[in-house]
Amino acid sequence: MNDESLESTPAPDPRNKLNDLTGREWLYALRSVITTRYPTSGAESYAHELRRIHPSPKPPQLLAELVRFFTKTGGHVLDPFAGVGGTLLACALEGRTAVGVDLAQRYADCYAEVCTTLDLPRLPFVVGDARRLTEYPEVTARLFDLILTDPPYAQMQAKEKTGEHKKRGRSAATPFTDFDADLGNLDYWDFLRELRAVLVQALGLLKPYGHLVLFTKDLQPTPAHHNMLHADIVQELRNVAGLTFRGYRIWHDQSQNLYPFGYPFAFVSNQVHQFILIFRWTPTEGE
(Lines of atoms letter the chains of each structure in order from A and count residues from 1; the text may use other names and numbers.)
(Lines give C-alpha, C1' and ligand atoms only; values in the text may rest on other atoms or scores of the structure.)
Protein backbone atom coordinates (compact mmCIF):
# COMPACT_ATOMS: atom_id res chain seq x y z
CA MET A 1 0.00 0.00 0.00
CA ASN A 2 1.54 3.32 -1.05
CA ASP A 3 1.16 6.75 0.52
CA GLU A 4 -1.60 7.80 -1.89
CA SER A 5 -3.72 4.76 -1.11
CA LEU A 6 -3.38 5.48 2.60
CA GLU A 7 -4.79 8.94 1.98
CA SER A 8 -7.83 7.40 0.29
CA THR A 9 -8.69 5.11 3.23
CA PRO A 10 -9.81 7.45 6.05
CA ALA A 11 -11.73 4.67 7.79
CA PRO A 12 -10.09 1.66 9.48
CA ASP A 13 -9.69 -1.36 7.23
CA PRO A 14 -12.37 -3.94 8.15
CA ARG A 15 -9.64 -6.60 8.20
CA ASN A 16 -7.85 -4.77 11.01
CA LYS A 17 -8.33 -6.91 14.13
CA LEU A 18 -5.64 -5.18 16.18
CA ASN A 19 -6.79 -1.58 16.58
CA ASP A 20 -9.09 1.17 15.32
CA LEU A 21 -6.44 3.05 13.33
CA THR A 22 -6.69 4.17 9.76
CA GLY A 23 -3.88 3.41 7.34
CA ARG A 24 -2.43 6.88 7.82
CA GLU A 25 -2.52 6.55 11.62
CA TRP A 26 -0.98 3.07 11.42
CA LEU A 27 1.86 4.41 9.28
CA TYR A 28 2.64 7.17 11.78
CA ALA A 29 2.66 4.66 14.64
CA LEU A 30 5.42 2.62 12.95
CA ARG A 31 8.15 5.20 13.49
CA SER A 32 10.97 3.56 15.43
CA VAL A 33 11.86 6.62 17.54
CA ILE A 34 9.33 8.57 19.61
CA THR A 35 10.64 11.99 20.61
CA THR A 36 8.68 13.86 23.26
CA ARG A 37 8.89 16.78 25.65
CA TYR A 38 5.77 16.37 27.74
CA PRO A 39 4.97 19.19 30.20
CA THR A 40 5.73 18.53 33.85
CA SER A 41 3.40 21.22 35.15
CA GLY A 42 -0.03 22.57 34.30
CA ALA A 43 -3.09 20.83 32.88
CA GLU A 44 -1.15 19.05 30.13
CA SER A 45 1.14 17.34 32.64
CA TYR A 46 -1.66 15.03 33.81
CA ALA A 47 -0.91 15.72 37.47
CA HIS A 48 2.80 15.05 37.16
CA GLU A 49 3.32 17.01 40.38
CA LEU A 50 1.48 14.17 42.16
CA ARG A 51 2.82 11.26 40.10
CA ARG A 52 6.43 12.30 40.61
CA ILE A 53 6.50 10.52 44.00
CA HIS A 54 7.41 7.54 41.79
CA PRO A 55 11.08 7.57 40.66
CA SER A 56 10.12 6.98 37.01
CA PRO A 57 6.48 7.83 36.22
CA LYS A 58 5.60 7.27 32.57
CA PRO A 59 3.58 9.98 30.79
CA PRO A 60 -0.03 8.85 30.26
CA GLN A 61 0.08 10.53 26.81
CA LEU A 62 2.87 8.19 25.69
CA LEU A 63 1.16 5.13 27.13
CA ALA A 64 -2.08 6.18 25.42
CA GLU A 65 -0.31 6.06 22.07
CA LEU A 66 0.69 2.45 22.73
CA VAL A 67 -2.77 1.54 23.99
CA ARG A 68 -4.32 2.94 20.80
CA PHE A 69 -2.07 0.81 18.61
CA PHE A 70 -2.26 -2.50 20.46
CA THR A 71 -5.97 -2.55 21.41
CA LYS A 72 -9.36 -1.63 20.06
CA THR A 73 -11.83 0.60 21.90
CA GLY A 74 -13.11 -1.37 24.88
CA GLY A 75 -9.92 -3.43 25.08
CA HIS A 76 -8.66 -4.79 28.38
CA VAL A 77 -5.09 -4.11 29.59
CA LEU A 78 -2.94 -5.55 32.39
CA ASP A 79 -0.07 -3.73 34.08
CA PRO A 80 1.64 -5.99 36.64
CA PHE A 81 4.05 -3.19 37.67
CA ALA A 82 1.54 -0.37 37.82
CA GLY A 83 3.53 2.24 39.74
CA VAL A 84 1.37 5.35 40.07
CA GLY A 85 -1.05 4.09 37.45
CA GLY A 86 0.15 5.59 34.16
CA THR A 87 -1.20 2.66 32.14
CA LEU A 88 -4.56 2.87 33.91
CA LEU A 89 -4.78 6.61 33.25
CA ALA A 90 -4.01 6.02 29.57
CA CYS A 91 -6.71 3.37 29.34
CA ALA A 92 -9.27 5.64 30.96
CA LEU A 93 -8.37 8.38 28.49
CA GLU A 94 -8.69 5.99 25.52
CA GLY A 95 -11.89 4.15 26.43
CA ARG A 96 -10.23 0.93 27.54
CA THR A 97 -10.44 -1.00 30.78
CA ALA A 98 -7.40 -2.09 32.77
CA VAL A 99 -6.13 -3.68 35.97
CA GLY A 100 -2.93 -2.60 37.68
CA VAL A 101 -0.93 -4.42 40.34
CA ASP A 102 1.77 -2.87 42.52
CA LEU A 103 3.35 -3.55 45.90
CA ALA A 104 3.07 -0.02 47.25
CA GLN A 105 -0.08 1.30 48.90
CA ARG A 106 1.24 4.85 48.55
CA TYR A 107 1.35 4.46 44.77
CA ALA A 108 -2.24 3.19 44.76
CA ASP A 109 -3.24 6.18 46.90
CA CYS A 110 -1.44 8.53 44.53
CA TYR A 111 -3.25 7.00 41.55
CA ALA A 112 -6.60 7.53 43.29
CA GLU A 113 -5.72 11.17 43.98
CA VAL A 114 -4.68 11.71 40.36
CA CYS A 115 -7.98 10.26 39.11
CA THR A 116 -9.87 12.68 41.34
CA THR A 117 -7.72 15.59 40.18
CA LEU A 118 -8.19 14.74 36.50
CA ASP A 119 -11.83 13.69 36.88
CA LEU A 120 -11.09 10.27 35.39
CA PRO A 121 -12.71 6.95 36.38
CA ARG A 122 -10.67 4.82 38.77
CA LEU A 123 -9.81 1.47 37.26
CA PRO A 124 -9.00 -1.55 39.47
CA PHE A 125 -5.66 -1.19 41.23
CA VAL A 126 -4.55 -4.19 43.29
CA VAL A 127 -2.00 -3.62 46.03
CA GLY A 128 -0.16 -6.90 45.74
CA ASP A 129 2.77 -8.88 44.37
CA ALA A 130 3.13 -9.36 40.61
CA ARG A 131 4.42 -12.87 41.34
CA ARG A 132 0.89 -13.77 42.55
CA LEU A 133 -1.25 -12.42 39.71
CA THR A 134 -3.48 -15.47 39.51
CA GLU A 135 -4.54 -15.03 43.16
CA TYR A 136 -6.32 -11.71 42.51
CA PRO A 137 -9.95 -11.92 41.31
CA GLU A 138 -9.69 -8.51 39.64
CA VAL A 139 -6.86 -9.87 37.48
CA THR A 140 -8.39 -13.24 36.60
CA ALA A 141 -11.93 -12.03 35.86
CA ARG A 142 -11.33 -12.07 32.09
CA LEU A 143 -8.48 -12.31 29.61
CA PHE A 144 -6.50 -9.27 28.56
CA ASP A 145 -5.84 -7.89 25.09
CA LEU A 146 -2.54 -6.30 26.07
CA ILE A 147 0.08 -6.38 28.79
CA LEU A 148 1.66 -2.93 29.01
CA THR A 149 4.14 -2.40 31.80
CA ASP A 150 7.22 -0.59 33.04
CA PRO A 151 9.05 -2.99 35.37
CA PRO A 152 12.01 -1.92 37.51
CA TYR A 153 15.35 -1.90 35.71
CA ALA A 154 17.16 -4.26 38.11
CA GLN A 155 18.86 -2.23 40.87
CA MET A 156 19.24 0.96 38.82
CA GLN A 157 17.11 3.07 41.17
CA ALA A 158 18.17 1.29 44.36
CA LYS A 159 21.86 2.09 44.00
CA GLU A 160 23.50 5.20 45.40
CA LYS A 161 24.36 7.65 42.62
CA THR A 162 27.98 8.46 41.86
CA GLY A 163 29.96 10.86 39.68
CA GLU A 164 28.17 13.98 38.47
CA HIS A 165 25.00 13.21 40.43
CA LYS A 166 27.06 12.99 43.64
CA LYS A 167 28.78 16.30 42.88
CA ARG A 168 25.38 17.95 42.58
CA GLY A 169 24.13 16.54 45.88
CA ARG A 170 21.84 13.98 44.24
CA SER A 171 23.62 10.81 45.28
CA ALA A 172 20.86 9.24 47.35
CA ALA A 173 19.33 6.01 46.11
CA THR A 174 15.69 6.28 44.99
CA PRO A 175 14.30 2.73 45.20
CA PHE A 176 10.71 2.14 44.18
CA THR A 177 10.00 0.52 47.55
CA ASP A 178 11.99 -1.04 50.39
CA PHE A 179 10.15 -4.36 50.08
CA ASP A 180 12.20 -7.53 49.65
CA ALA A 181 9.64 -8.65 47.06
CA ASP A 182 10.38 -5.59 44.88
CA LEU A 183 12.18 -6.68 41.70
CA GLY A 184 13.91 -3.30 41.77
CA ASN A 185 15.89 -4.43 44.82
CA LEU A 186 17.32 -7.53 43.13
CA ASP A 187 20.67 -7.80 41.43
CA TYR A 188 20.83 -7.87 37.63
CA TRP A 189 20.63 -11.61 37.01
CA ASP A 190 18.11 -12.37 39.75
CA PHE A 191 15.98 -9.55 38.35
CA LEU A 192 15.96 -11.12 34.90
CA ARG A 193 14.89 -14.51 36.24
CA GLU A 194 12.14 -13.05 38.41
CA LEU A 195 10.89 -10.82 35.60
CA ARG A 196 10.60 -13.81 33.31
CA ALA A 197 8.61 -15.72 35.95
CA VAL A 198 6.18 -12.81 36.41
CA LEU A 199 5.67 -12.37 32.67
CA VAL A 200 5.20 -16.08 32.00
CA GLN A 201 2.41 -16.06 34.59
CA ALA A 202 0.92 -12.92 33.03
CA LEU A 203 0.94 -14.47 29.55
CA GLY A 204 -1.48 -17.10 30.81
CA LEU A 205 -3.95 -14.23 31.26
CA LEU A 206 -3.43 -12.79 27.75
CA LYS A 207 -5.63 -13.54 24.75
CA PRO A 208 -4.01 -15.42 21.85
CA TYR A 209 -2.30 -12.99 19.48
CA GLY A 210 -2.25 -10.30 22.15
CA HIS A 211 0.89 -8.31 22.80
CA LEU A 212 3.31 -7.80 25.64
CA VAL A 213 4.83 -4.31 25.56
CA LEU A 214 7.36 -3.32 28.20
CA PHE A 215 9.71 -0.43 28.89
CA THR A 216 13.32 -0.80 29.87
CA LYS A 217 16.51 1.22 30.04
CA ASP A 218 20.11 0.05 29.82
CA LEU A 219 22.56 0.43 32.67
CA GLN A 220 26.03 1.85 32.19
CA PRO A 221 28.48 -0.86 31.06
CA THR A 222 31.04 -2.32 33.42
CA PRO A 223 34.17 -4.40 32.77
CA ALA A 224 32.16 -7.46 33.80
CA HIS A 225 29.12 -7.02 31.52
CA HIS A 226 27.74 -4.82 28.75
CA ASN A 227 24.60 -4.14 30.84
CA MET A 228 22.39 -3.73 27.77
CA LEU A 229 19.35 -4.70 29.79
CA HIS A 230 17.00 -4.49 26.81
CA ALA A 231 19.04 -7.17 25.02
CA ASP A 232 19.21 -9.41 28.07
CA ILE A 233 15.44 -9.16 28.61
CA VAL A 234 14.86 -10.22 24.99
CA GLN A 235 17.31 -13.10 25.45
CA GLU A 236 15.58 -14.15 28.68
CA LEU A 237 12.15 -14.17 27.03
CA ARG A 238 12.98 -15.47 23.56
CA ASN A 239 12.71 -19.10 24.63
CA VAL A 240 9.30 -18.72 26.24
CA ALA A 241 7.10 -20.99 24.15
CA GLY A 242 4.60 -19.02 22.10
CA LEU A 243 6.22 -15.63 22.69
CA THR A 244 7.77 -13.90 19.66
CA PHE A 245 9.92 -10.78 19.81
CA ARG A 246 8.59 -8.30 17.26
CA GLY A 247 11.10 -5.49 17.70
CA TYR A 248 11.33 -2.29 19.66
CA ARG A 249 10.68 1.42 19.60
CA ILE A 250 12.93 3.97 21.25
CA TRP A 251 11.46 6.71 23.41
CA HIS A 252 13.65 9.82 23.40
CA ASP A 253 12.65 11.93 26.38
CA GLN A 254 13.82 15.48 25.69
CA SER A 255 12.81 16.64 29.17
CA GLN A 256 15.79 14.79 30.68
CA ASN A 257 18.63 16.94 32.01
CA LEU A 258 22.11 16.44 30.53
CA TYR A 259 25.17 16.09 32.75
CA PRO A 260 28.88 16.20 31.84
CA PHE A 261 29.50 12.61 32.91
CA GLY A 262 33.14 11.59 32.66
CA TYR A 263 34.40 15.11 31.92
CA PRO A 264 37.24 15.69 31.22
CA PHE A 265 38.56 12.14 31.22
CA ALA A 266 36.28 9.58 29.59
CA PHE A 267 33.12 9.02 27.54
CA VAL A 268 30.05 8.28 29.66
CA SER A 269 26.71 8.46 27.86
CA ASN A 270 23.71 10.48 28.96
CA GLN A 271 20.95 7.91 28.49
CA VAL A 272 17.95 10.01 27.57
CA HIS A 273 16.14 7.18 25.83
CA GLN A 274 14.31 4.03 26.82
CA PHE A 275 13.44 0.91 24.87
CA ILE A 276 9.86 -0.17 24.33
CA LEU A 277 10.11 -3.92 23.72
CA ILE A 278 7.27 -5.54 21.78
CA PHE A 279 6.35 -9.23 21.90
CA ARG A 280 3.43 -11.17 20.43
CA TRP A 281 1.75 -14.07 22.21
CA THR A 282 0.75 -17.11 20.15
CA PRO A 283 0.27 -19.94 22.65
CA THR A 284 0.79 -23.43 21.38
CA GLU A 285 -2.01 -25.97 21.42
CA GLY A 286 -2.83 -27.17 24.92
CA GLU A 287 -1.61 -24.01 26.71
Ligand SMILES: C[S@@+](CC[C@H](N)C(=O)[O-])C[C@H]1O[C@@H](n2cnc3c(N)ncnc32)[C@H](O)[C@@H]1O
Second form
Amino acid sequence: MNDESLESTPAPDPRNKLNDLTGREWLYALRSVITTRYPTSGAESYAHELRRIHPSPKPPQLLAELVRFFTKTGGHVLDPFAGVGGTLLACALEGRTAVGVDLAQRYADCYAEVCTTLDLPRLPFVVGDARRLTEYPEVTARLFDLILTDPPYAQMQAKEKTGEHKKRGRSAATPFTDFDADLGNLDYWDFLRELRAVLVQALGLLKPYGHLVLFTKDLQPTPAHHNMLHADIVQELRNVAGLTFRGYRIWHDQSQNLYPFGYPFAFVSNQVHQFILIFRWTPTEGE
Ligand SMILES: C[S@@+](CC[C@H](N)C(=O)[O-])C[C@H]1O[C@@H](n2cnc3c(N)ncnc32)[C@H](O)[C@@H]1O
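May I ask for the structure of the form predicted in complex with the ligand now, the form predicted alone having been displayed?
Up next: the whole complex, starting with the chain shown before.
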Protein backbone atom coordinates (compact mmCIF):
# COMPACT_ATOMS: atom_id res chain seq x y z
CA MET A 1 0.00 0.00 0.00
CA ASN A 2 1.52 3.32 -0.98
CA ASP A 3 1.07 6.83 0.32
CA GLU A 4 -1.61 7.66 -2.31
CA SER A 5 -3.77 4.63 -1.63
CA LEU A 6 -3.77 5.57 2.07
CA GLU A 7 -5.09 9.00 1.04
CA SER A 8 -8.15 7.32 -0.53
CA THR A 9 -8.98 5.31 2.64
CA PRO A 10 -9.67 8.03 5.21
CA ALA A 11 -11.70 5.82 7.61
CA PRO A 12 -10.00 3.54 10.15
CA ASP A 13 -9.54 0.00 8.84
CA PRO A 14 -12.08 -2.35 10.51
CA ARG A 15 -9.24 -4.86 11.06
CA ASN A 16 -7.35 -2.33 13.19
CA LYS A 17 -7.54 -3.52 16.81
CA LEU A 18 -4.75 -1.26 18.02
CA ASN A 19 -5.95 2.31 17.56
CA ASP A 20 -8.51 4.61 15.92
CA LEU A 21 -6.16 6.02 13.28
CA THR A 22 -6.79 6.24 9.57
CA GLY A 23 -4.16 4.81 7.24
CA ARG A 24 -2.80 8.30 6.65
CA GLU A 25 -2.50 9.02 10.38
CA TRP A 26 -0.88 5.62 10.92
CA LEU A 27 1.72 6.38 8.27
CA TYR A 28 2.60 9.72 9.87
CA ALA A 29 2.95 8.04 13.29
CA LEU A 30 5.65 5.66 11.96
CA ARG A 31 8.34 8.28 11.46
CA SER A 32 11.34 7.35 13.57
CA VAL A 33 12.13 10.90 14.71
CA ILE A 34 9.63 13.20 16.40
CA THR A 35 10.86 16.78 16.41
CA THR A 36 9.10 19.23 18.68
CA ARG A 37 9.42 22.71 20.13
CA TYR A 38 6.56 22.88 22.60
CA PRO A 39 5.86 26.23 24.27
CA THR A 40 6.75 26.53 27.95
CA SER A 41 4.25 29.30 28.70
CA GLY A 42 0.66 30.08 27.76
CA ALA A 43 -2.28 27.74 27.11
CA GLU A 44 -0.31 25.46 24.76
CA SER A 45 2.23 24.70 27.51
CA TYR A 46 -0.33 22.68 29.51
CA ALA A 47 0.61 24.44 32.76
CA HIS A 48 4.34 23.94 32.28
CA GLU A 49 4.91 26.74 34.80
CA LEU A 50 3.41 24.42 37.48
CA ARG A 51 4.88 21.15 36.16
CA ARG A 52 8.40 22.60 36.09
CA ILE A 53 8.82 21.89 39.84
CA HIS A 54 9.77 18.45 38.47
CA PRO A 55 13.29 18.09 36.95
CA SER A 56 11.99 16.29 33.85
CA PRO A 57 8.28 16.78 33.09
CA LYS A 58 7.16 15.33 29.76
CA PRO A 59 5.02 17.38 27.38
CA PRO A 60 1.44 16.00 27.46
CA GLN A 61 1.12 16.63 23.69
CA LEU A 62 4.01 14.25 22.98
CA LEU A 63 2.55 11.55 25.21
CA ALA A 64 -0.85 12.12 23.59
CA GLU A 65 0.65 11.20 20.21
CA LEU A 66 1.83 7.86 21.65
CA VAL A 67 -1.47 7.25 23.47
CA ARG A 68 -3.35 7.77 20.17
CA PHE A 69 -1.17 5.19 18.41
CA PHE A 70 -1.03 2.51 21.10
CA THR A 71 -4.65 2.59 22.36
CA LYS A 72 -8.19 3.09 21.18
CA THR A 73 -10.54 5.64 22.72
CA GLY A 74 -11.49 4.39 26.18
CA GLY A 75 -8.19 2.47 26.54
CA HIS A 76 -6.56 2.10 29.95
CA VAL A 77 -2.94 3.16 30.58
CA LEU A 78 -0.46 2.58 33.43
CA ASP A 79 2.44 4.89 34.27
CA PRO A 80 4.44 3.44 37.20
CA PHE A 81 6.82 6.47 37.24
CA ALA A 82 4.23 9.21 36.82
CA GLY A 83 6.15 12.34 37.95
CA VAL A 84 3.81 15.32 37.64
CA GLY A 85 1.45 13.34 35.45
CA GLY A 86 2.39 13.89 31.79
CA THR A 87 0.89 10.50 30.84
CA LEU A 88 -2.26 11.06 32.90
CA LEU A 89 -2.82 14.48 31.33
CA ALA A 90 -2.36 13.00 27.85
CA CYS A 91 -4.89 10.27 28.63
CA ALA A 92 -7.45 12.78 29.90
CA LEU A 93 -6.95 14.86 26.74
CA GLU A 94 -7.42 11.79 24.51
CA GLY A 95 -10.43 10.20 26.23
CA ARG A 96 -8.44 7.35 27.80
CA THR A 97 -8.28 6.33 31.47
CA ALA A 98 -5.02 5.88 33.35
CA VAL A 99 -3.43 5.21 36.72
CA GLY A 100 -0.15 6.82 37.77
CA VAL A 101 2.23 5.88 40.57
CA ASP A 102 5.02 8.03 41.95
CA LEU A 103 6.92 8.14 45.24
CA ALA A 104 6.54 11.87 45.79
CA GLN A 105 3.45 13.45 47.34
CA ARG A 106 4.58 16.82 45.99
CA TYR A 107 4.36 15.53 42.41
CA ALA A 108 0.86 14.15 43.06
CA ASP A 109 -0.17 17.52 44.52
CA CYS A 110 1.26 19.32 41.49
CA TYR A 111 -0.66 17.00 39.14
CA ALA A 112 -3.89 17.73 41.04
CA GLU A 113 -3.26 21.49 40.72
CA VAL A 114 -2.56 21.15 36.98
CA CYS A 115 -5.87 19.28 36.47
CA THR A 116 -7.75 22.07 38.25
CA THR A 117 -5.93 24.75 36.23
CA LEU A 118 -6.58 22.99 32.91
CA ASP A 119 -10.08 21.86 33.89
CA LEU A 120 -9.21 18.24 33.08
CA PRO A 121 -10.53 15.16 34.92
CA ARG A 122 -8.18 14.02 37.67
CA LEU A 123 -7.18 10.40 37.07
CA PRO A 124 -6.09 8.04 39.88
CA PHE A 125 -2.59 8.85 41.16
CA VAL A 126 -1.11 6.53 43.79
CA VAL A 127 1.63 7.96 45.99
CA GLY A 128 3.60 4.76 46.34
CA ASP A 129 6.45 2.56 45.21
CA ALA A 130 6.42 1.14 41.67
CA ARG A 131 8.15 -1.97 43.05
CA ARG A 132 4.89 -2.73 44.92
CA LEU A 133 2.45 -2.11 42.05
CA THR A 134 0.30 -5.15 42.70
CA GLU A 135 -0.47 -3.99 46.26
CA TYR A 136 -2.45 -0.96 45.05
CA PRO A 137 -6.17 -1.59 44.33
CA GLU A 138 -6.32 1.35 41.88
CA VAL A 139 -3.60 -0.37 39.83
CA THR A 140 -4.99 -3.90 39.90
CA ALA A 141 -8.65 -2.92 39.32
CA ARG A 142 -8.52 -3.92 35.63
CA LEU A 143 -5.98 -4.83 32.97
CA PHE A 144 -4.18 -2.13 30.98
CA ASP A 145 -3.94 -1.66 27.22
CA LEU A 146 -0.66 0.22 27.45
CA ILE A 147 2.18 0.85 29.87
CA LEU A 148 3.57 4.27 28.98
CA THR A 149 6.34 5.41 31.27
CA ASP A 150 9.41 7.51 31.75
CA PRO A 151 11.56 5.97 34.49
CA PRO A 152 14.61 7.70 35.98
CA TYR A 153 17.64 7.70 33.63
CA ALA A 154 19.73 5.49 35.92
CA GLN A 155 21.43 7.89 38.36
CA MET A 156 21.78 10.79 35.85
CA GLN A 157 19.70 13.28 37.87
CA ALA A 158 21.23 12.32 41.23
CA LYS A 159 24.82 13.05 40.20
CA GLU A 160 26.51 16.40 40.60
CA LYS A 161 27.04 17.94 37.17
CA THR A 162 30.53 18.66 35.86
CA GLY A 163 32.14 20.61 33.03
CA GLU A 164 30.14 23.39 31.41
CA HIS A 165 27.28 23.17 33.93
CA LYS A 166 29.79 23.53 36.79
CA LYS A 167 31.46 26.55 35.14
CA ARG A 168 28.03 28.20 34.95
CA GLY A 169 27.36 27.54 38.66
CA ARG A 170 24.70 24.94 37.86
CA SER A 171 26.43 21.83 39.15
CA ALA A 172 23.89 20.84 41.81
CA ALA A 173 22.38 17.39 41.48
CA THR A 174 18.61 17.39 40.82
CA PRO A 175 17.41 14.01 42.12
CA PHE A 176 13.70 13.30 41.65
CA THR A 177 13.37 12.48 45.36
CA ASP A 178 15.66 11.69 48.31
CA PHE A 179 14.00 8.31 48.94
CA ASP A 180 16.10 5.13 48.94
CA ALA A 181 13.24 3.58 46.93
CA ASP A 182 13.86 6.09 44.10
CA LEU A 183 15.35 4.11 41.23
CA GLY A 184 17.15 7.30 40.22
CA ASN A 185 19.28 7.04 43.37
CA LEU A 186 20.64 3.59 42.49
CA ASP A 187 23.84 2.85 40.64
CA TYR A 188 23.58 1.97 36.93
CA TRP A 189 23.48 -1.83 37.24
CA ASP A 190 21.21 -1.89 40.30
CA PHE A 191 18.92 0.52 38.47
CA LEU A 192 18.63 -1.85 35.51
CA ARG A 193 17.83 -4.82 37.75
CA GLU A 194 15.17 -2.90 39.71
CA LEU A 195 13.63 -1.44 36.55
CA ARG A 196 13.31 -4.92 35.09
CA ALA A 197 11.57 -6.12 38.27
CA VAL A 198 9.06 -3.23 38.16
CA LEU A 199 8.33 -3.79 34.47
CA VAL A 200 7.89 -7.56 34.87
CA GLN A 201 5.35 -6.83 37.60
CA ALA A 202 3.60 -4.26 35.38
CA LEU A 203 3.48 -6.68 32.43
CA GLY A 204 1.39 -9.02 34.57
CA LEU A 205 -1.26 -6.27 34.48
CA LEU A 206 -1.10 -5.70 30.70
CA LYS A 207 -3.55 -7.22 28.23
CA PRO A 208 -2.10 -9.65 25.67
CA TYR A 209 -0.89 -7.71 22.58
CA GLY A 210 -0.64 -4.56 24.68
CA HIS A 211 2.48 -2.41 24.45
CA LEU A 212 5.16 -1.22 26.83
CA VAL A 213 6.45 2.19 25.68
CA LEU A 214 9.32 3.57 27.68
CA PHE A 215 11.28 6.83 27.50
CA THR A 216 14.95 6.86 28.27
CA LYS A 217 18.16 8.70 27.50
CA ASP A 218 21.81 7.75 27.45
CA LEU A 219 24.49 8.85 29.88
CA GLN A 220 27.88 10.14 28.74
CA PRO A 221 30.26 7.28 27.96
CA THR A 222 33.11 6.50 30.36
CA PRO A 223 36.20 4.34 29.83
CA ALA A 224 34.44 1.63 31.86
CA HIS A 225 31.16 1.47 29.88
CA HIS A 226 29.46 2.93 26.80
CA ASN A 227 26.51 4.00 29.00
CA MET A 228 23.99 3.65 26.18
CA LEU A 229 21.20 3.17 28.67
CA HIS A 230 18.63 2.60 25.91
CA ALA A 231 20.63 -0.40 24.65
CA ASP A 232 21.17 -1.76 28.15
CA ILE A 233 17.44 -1.56 28.91
CA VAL A 234 16.64 -3.51 25.74
CA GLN A 235 19.30 -6.06 26.71
CA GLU A 236 17.98 -6.31 30.28
CA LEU A 237 14.44 -7.03 29.01
CA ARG A 238 15.58 -9.34 26.22
CA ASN A 239 14.80 -12.57 28.04
CA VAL A 240 11.45 -11.56 29.57
CA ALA A 241 9.29 -14.31 28.11
CA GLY A 242 6.47 -12.91 25.95
CA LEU A 243 8.05 -9.48 25.51
CA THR A 244 9.29 -8.48 22.04
CA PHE A 245 11.35 -5.39 21.28
CA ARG A 246 9.71 -3.66 18.28
CA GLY A 247 12.16 -0.79 17.84
CA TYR A 248 12.43 2.79 18.94
CA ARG A 249 11.51 6.33 18.04
CA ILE A 250 13.67 9.31 18.86
CA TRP A 251 12.21 12.44 20.39
CA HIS A 252 14.24 15.47 19.31
CA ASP A 253 13.43 18.31 21.68
CA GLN A 254 14.40 21.53 19.91
CA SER A 255 13.74 23.60 23.02
CA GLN A 256 16.84 22.15 24.78
CA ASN A 257 19.72 24.57 25.34
CA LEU A 258 23.08 23.79 23.73
CA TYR A 259 26.26 23.93 25.84
CA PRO A 260 29.83 24.09 24.44
CA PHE A 261 30.85 20.90 26.24
CA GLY A 262 34.48 19.94 25.62
CA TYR A 263 35.33 23.16 23.73
CA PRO A 264 38.01 23.59 22.42
CA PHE A 265 39.50 20.19 23.17
CA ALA A 266 37.23 17.21 22.55
CA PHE A 267 33.85 16.02 21.37
CA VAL A 268 31.19 15.75 24.07
CA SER A 269 27.63 15.18 22.87
CA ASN A 270 24.85 17.65 23.66
CA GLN A 271 21.98 15.25 24.16
CA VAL A 272 18.88 16.91 22.72
CA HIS A 273 16.99 13.68 22.18
CA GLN A 274 15.44 10.85 24.12
CA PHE A 275 14.68 7.29 23.05
CA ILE A 276 11.14 5.95 23.06
CA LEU A 277 11.56 2.17 23.32
CA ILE A 278 8.63 0.10 22.08
CA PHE A 279 7.90 -3.46 23.20
CA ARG A 280 4.92 -5.73 22.53
CA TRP A 281 3.53 -8.17 25.05
CA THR A 282 2.39 -11.56 23.75
CA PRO A 283 2.42 -13.86 26.75
CA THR A 284 1.93 -17.54 26.07
CA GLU A 285 -0.28 -19.85 28.13
CA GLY A 286 0.69 -19.94 31.78
CA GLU A 287 2.64 -16.65 31.81
C1 LIG B 1 11.59 10.89 34.59
S2 LIG B 1 10.52 11.12 35.93
C3 LIG B 1 8.90 10.97 35.21
C4 LIG B 1 8.38 12.30 34.70
C5 LIG B 1 6.97 12.19 34.14
N6 LIG B 1 6.96 11.55 32.85
C7 LIG B 1 6.30 13.54 34.01
O8 LIG B 1 5.77 13.87 32.93
O9 LIG B 1 6.32 14.29 34.99
C10 LIG B 1 10.72 9.64 36.85
C11 LIG B 1 9.87 9.58 38.11
O12 LIG B 1 10.04 8.29 38.73
C13 LIG B 1 9.77 8.45 40.11
N14 LIG B 1 10.26 7.26 40.81
C15 LIG B 1 11.53 6.84 41.00
N16 LIG B 1 11.56 5.69 41.68
C17 LIG B 1 10.26 5.33 41.91
C18 LIG B 1 9.64 4.22 42.55
N19 LIG B 1 10.35 3.23 43.14
N20 LIG B 1 8.30 4.18 42.57
C21 LIG B 1 7.54 5.17 42.01
N22 LIG B 1 8.08 6.26 41.41
C23 LIG B 1 9.43 6.33 41.35
C24 LIG B 1 10.48 9.76 40.46
O25 LIG B 1 9.94 10.35 41.64
C26 LIG B 1 10.24 10.60 39.19
O27 LIG B 1 9.16 11.49 39.36
